[in-house]
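Let's start with one chain on its own, the form predicted alone, as structure tokens.
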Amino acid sequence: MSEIRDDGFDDWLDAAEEGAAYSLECPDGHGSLPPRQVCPECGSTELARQQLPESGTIETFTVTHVPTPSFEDDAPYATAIADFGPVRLTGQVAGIDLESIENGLEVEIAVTVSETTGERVLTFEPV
């Protein structure tokens, strides 16, 4: 695992590992993820942490059989975009046969370690 921390992303992964994943929300209700300091939709600098829902749903996914070198030991794997209320997250799907993944699948956030790099990876597991 890398010794260098990406303060915004690694802090968010720390929170997700503890079951406390969050989004940043402006007064108008637009959601975004750290390390943002300005709302990407309205430009507000008043961002507050909001706990994400315990579960979300897969909106779309793809299964990778021929990966980049960064994930060669992880293949085959599925990457999905999941809706968690104010934000959509991208992560790998784990804990389910690849053939069983479908749009609308209810998932929760987890953090796993890449077989290839040893780095932490955002993961979705079926509820």
Contents of the next structure:
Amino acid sequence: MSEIRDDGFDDWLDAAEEGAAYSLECPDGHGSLPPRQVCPECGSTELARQQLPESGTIETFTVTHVPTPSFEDDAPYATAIADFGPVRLTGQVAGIDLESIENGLEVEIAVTVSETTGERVLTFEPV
Amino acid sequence: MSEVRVAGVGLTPFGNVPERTSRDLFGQASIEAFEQSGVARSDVDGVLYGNFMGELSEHQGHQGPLMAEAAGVQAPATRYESACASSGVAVADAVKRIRNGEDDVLLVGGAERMTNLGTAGATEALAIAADDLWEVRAGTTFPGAYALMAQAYFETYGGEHADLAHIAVKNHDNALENEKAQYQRAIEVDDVLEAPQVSSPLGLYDSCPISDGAAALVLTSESYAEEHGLEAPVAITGTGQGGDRMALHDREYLARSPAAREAGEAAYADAGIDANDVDFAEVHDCFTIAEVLAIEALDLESIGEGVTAARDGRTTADGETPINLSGGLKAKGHPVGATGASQIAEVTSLLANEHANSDAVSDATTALAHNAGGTVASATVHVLEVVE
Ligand SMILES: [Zn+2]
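How about the form predicted in complex with its partner chain, since we already have the form predicted alone?
Every component of the complex follows; first up is the chain already shown.
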């Protein structure tokens, strides 16, 4: 991976590491994720940061056994989509046995690093 | 509105030929398409070529002119990239160009070289169809994304892995006599259920293979076909394209494909038909669950009921609406950039009674081809009908 940061995305991970993950919100209340100039729902260019709730809920998950090379040493690992209100997020699930993950599980956002690459990974941990 | 005739179709065998370049494969498919069409290469007005991962697998950009050259065609050429829907999108644009009178003859198709990347490399290449920042960097793979949809489907509507297994079994059965198919062998439900897991709940036999191959179509205007006395009884009578948010987590539904519904509704309206008129369909079954989402989005099954369609025999070769008589992506193979055009080729051959499985649909007049990109952020649907 390049050493050049991705504006917006890496800023978001920085904030998440501080426990201050956010979504972007337009005046009509549509949530989205950075980097973003325009609301994907309505085209508004007035996007403001909105603190995400402390916890979200897993809506679906999978345990991946055949990874990309970037996660070779991490497999098997769980990935989930969790609902945080204004936005859903995709993240890996840590701090729980893979067999114990289920829909409805309440999770909070964490940032871990890949065992394969050392890159930061958006992660969910049980509350 | 002027019909768009499918004058000729060509497919390489799909499979595992890592040493063959995509220009070589596409050249071969184009020969078959031109021979069948009776159209002179010098009459071609343009080339529309689908390819997804050529930069990664062959270090090759700017593939349009390369592929025109490979087909022996001297005409302007454009490469289309919409992940696994690349050549479906190329077909959609070709239909519009012929209909609006701009062009009379187009060479449309696609190719993909994948197996030279190996499993890990191909897995990495396929993953770039997802949102790199918000999905891939969290570890999402292509099978993983469909696994998230499968798990969400089971949670929302019910169904179980054994239901999906019947889809794989059906599509392998359909491929038995298709000499272009990668897997011409039957499998059992237990083979699917006992296969190694790729991304739960999906296993190896829920997944399409990694494939090399090419597809080519010679499409002409109705007037060109008549003036040149072409034998081209099948026409594309409806076209539709749909779109959605890129990342699965940004969609309203995790277990539906609104982009395919949008494409299907547009194609039905364009052709002046509805789902009840469809005799059979080729749909984009990159994973078993994808066939379920496709037939529901196309109104061939009600929402939440598509999962049992294969198990209950509604979509088998002898069922009411056979799905993926070619073997589908699952058994015929999925050389990504070739897939959308290959579906048009299979439907055309089936309708023209020139396919190994035509007997299953000998009275059919109307069929669909549904092609999808990523987790269906892109979709095309085409209606094909026997018009002569
Ligand atoms: Zn908005």
